[in-house]
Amino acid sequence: MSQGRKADHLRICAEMDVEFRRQSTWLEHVRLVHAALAEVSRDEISTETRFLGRRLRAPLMITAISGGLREAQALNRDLARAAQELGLAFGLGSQRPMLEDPGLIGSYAVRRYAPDIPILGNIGLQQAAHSDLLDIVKLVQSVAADGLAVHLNPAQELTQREGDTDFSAGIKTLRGLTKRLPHRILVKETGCGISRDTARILRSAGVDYLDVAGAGGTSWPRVENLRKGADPAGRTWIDEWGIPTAASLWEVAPLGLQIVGSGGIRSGLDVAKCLVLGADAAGMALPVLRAWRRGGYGAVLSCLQDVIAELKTVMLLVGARDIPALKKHRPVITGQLREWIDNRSRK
């Protein structure tokens, strides 16, 4: 992978308008029901949960941002430190550069900063399909990760000049990975969401964890178009492509998988809505990257603390004293999300 491409990705995401404009997450169509008689003290509220066999103090993951660059070494170190301080999960960026140059391990080796939290390695499904799977397993082992995120990004690949267009060996590759890393594979999209049919196929391949990474947050086709010099004021249809985060969560929730809700998560209220829709944790990337660019480790810590504090406020307002109670909350679904559910339920 070109180091210039990764540097471009970080710069564009930190500095330019890379989010969906016409398409939202549809989380605004999830209305939580106020409990005027909450019968719980805010100090009693617990946000603890478990993920990848480890305890989390809050159901939140810093999802994949970057790796393989000198700047990414400081970024990943500070994000891992913040995740350790707050008891959150942490997902590394793509380790494809390590396949090409094992000497780049420095920007990924963050376990010494975060000894107690779940850490996920990362590789694209296309890169895994064209590699020896034992080399992929070594990527996980080399950074002492708890599991491996395998990312799906066909819309992004199709937008890159140098992108991969062969998506034919995905299921075979995933079956091989789940045999070599049983109960340690998380499959994640990159901003376009995952449908129920796709989730069923992934489950049949032995995948236990999904990150829906739905539409409404960062649009990676837009990032690639901006990288190619597209007019920042313009939009193409593929910039707005995908299943909104809330709809994707509804799609995959009934299948019994461990689910991360990401894609446009910007607040503790968004986190709560993801959990109500069936997620076990929520993921954030762009706001964390931009906080780091503004003020390093301290700004990241403050950003995430605010999200967790808001999550606790929401939990009190719906009368949920812990995460299992929050996940039992029955929201009111309105608008386009209701239309999606009604249409998909008839199929």
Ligand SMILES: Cc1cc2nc3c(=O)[nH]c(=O)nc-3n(C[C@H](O)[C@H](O)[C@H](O)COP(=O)(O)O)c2cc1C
The other form holds:
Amino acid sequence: MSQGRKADHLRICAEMDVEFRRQSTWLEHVRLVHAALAEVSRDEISTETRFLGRRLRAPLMITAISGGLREAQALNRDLARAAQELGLAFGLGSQRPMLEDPGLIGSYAVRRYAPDIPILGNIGLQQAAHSDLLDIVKLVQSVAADGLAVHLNPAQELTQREGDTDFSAGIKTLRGLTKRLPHRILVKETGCGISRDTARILRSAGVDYLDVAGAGGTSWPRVENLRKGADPAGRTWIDEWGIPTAASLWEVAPLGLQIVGSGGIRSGLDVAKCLVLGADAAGMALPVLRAWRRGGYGAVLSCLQDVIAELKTVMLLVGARDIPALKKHRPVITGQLREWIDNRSRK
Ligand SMILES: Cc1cc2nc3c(=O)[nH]c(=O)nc-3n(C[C@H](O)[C@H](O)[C@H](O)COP(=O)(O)O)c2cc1C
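The form predicted in complex with the named molecule, contrasted with the form predicted on its own above:
What follows is the whole complex; the chain from before opens it.
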């Protein structure tokens, strides 16, 4: 990807209204049930869990944002330091620039700031399909990552003027990657969600980890339309396209994969709802980028601390003293999410 396009993405996401406008995550249709007699002290609540073979102090991940640019060096350093400080997982932005120029490793080489946390490399399935897979494996090794996030973004590609239109080599490429990096591949969307059928195909290709990145948060077709100069007040159907995050989690939860719930996660309450729907961790991108633009490392740290504190409050209010107990909570599902589940269960 051109450096200019990456820089445009950072600027547009930091400064413009890039989120879905009508479509929400549908997490508002997931109602947690208040426990007035919680029988837990807030200090006893443990948010610890495990992810990618490492311990997390809270079930939270900063998902892929950037790399390759000069600005991304400070950004990734600060995000990695904050993730290390709080014991969270960290996803690097697309390493495509490194495929074109391995000298650009500087902005991705953050392991020294974050020795203990899970770090994921990142590449688009489309770029992997056009590359020698040994070069993709080297991307992961060169940054000492624990695994590789492979992103799917057909709606974004189809909105870009210069985007890909041929998506025919995906499954074969994924099989090649899971063979070379067994138990280390996470497949993620970028804001349109993943259905049960797609998740089944991914599982049979050997993928162990999924990040649903559903609709309701950052809309990549909208980012691309804004980049083309579209009226920010206007909207196109493709800006609102995708499976809402809550519905996507419901779709993929029964398949026995390790799941990240993301796409529009903006609070500790959202994180708790993702876990109740079957996620093992939740992920955020846009709020973290915006916090960094506002106030660097300190603002990122306090944004994430607020989310974790709110998660603990929610856990107390539903009477869950640890993550396994939270995951057992039975929510009430209402509204459009209920209709989605009824419809999809009749298939
Ligand atoms: C500025 C920016 C750059 C992104 N770059 C990447 C990327 O390189 N690779 C990727 O897999 N996802 C990328 N994403 C997508 C996010 O990881 C995430 O899936 C998506 O934005 C939805 O989460 P959100 O609503 O919390 O932003 C990017 C997101 C933002 C905001």
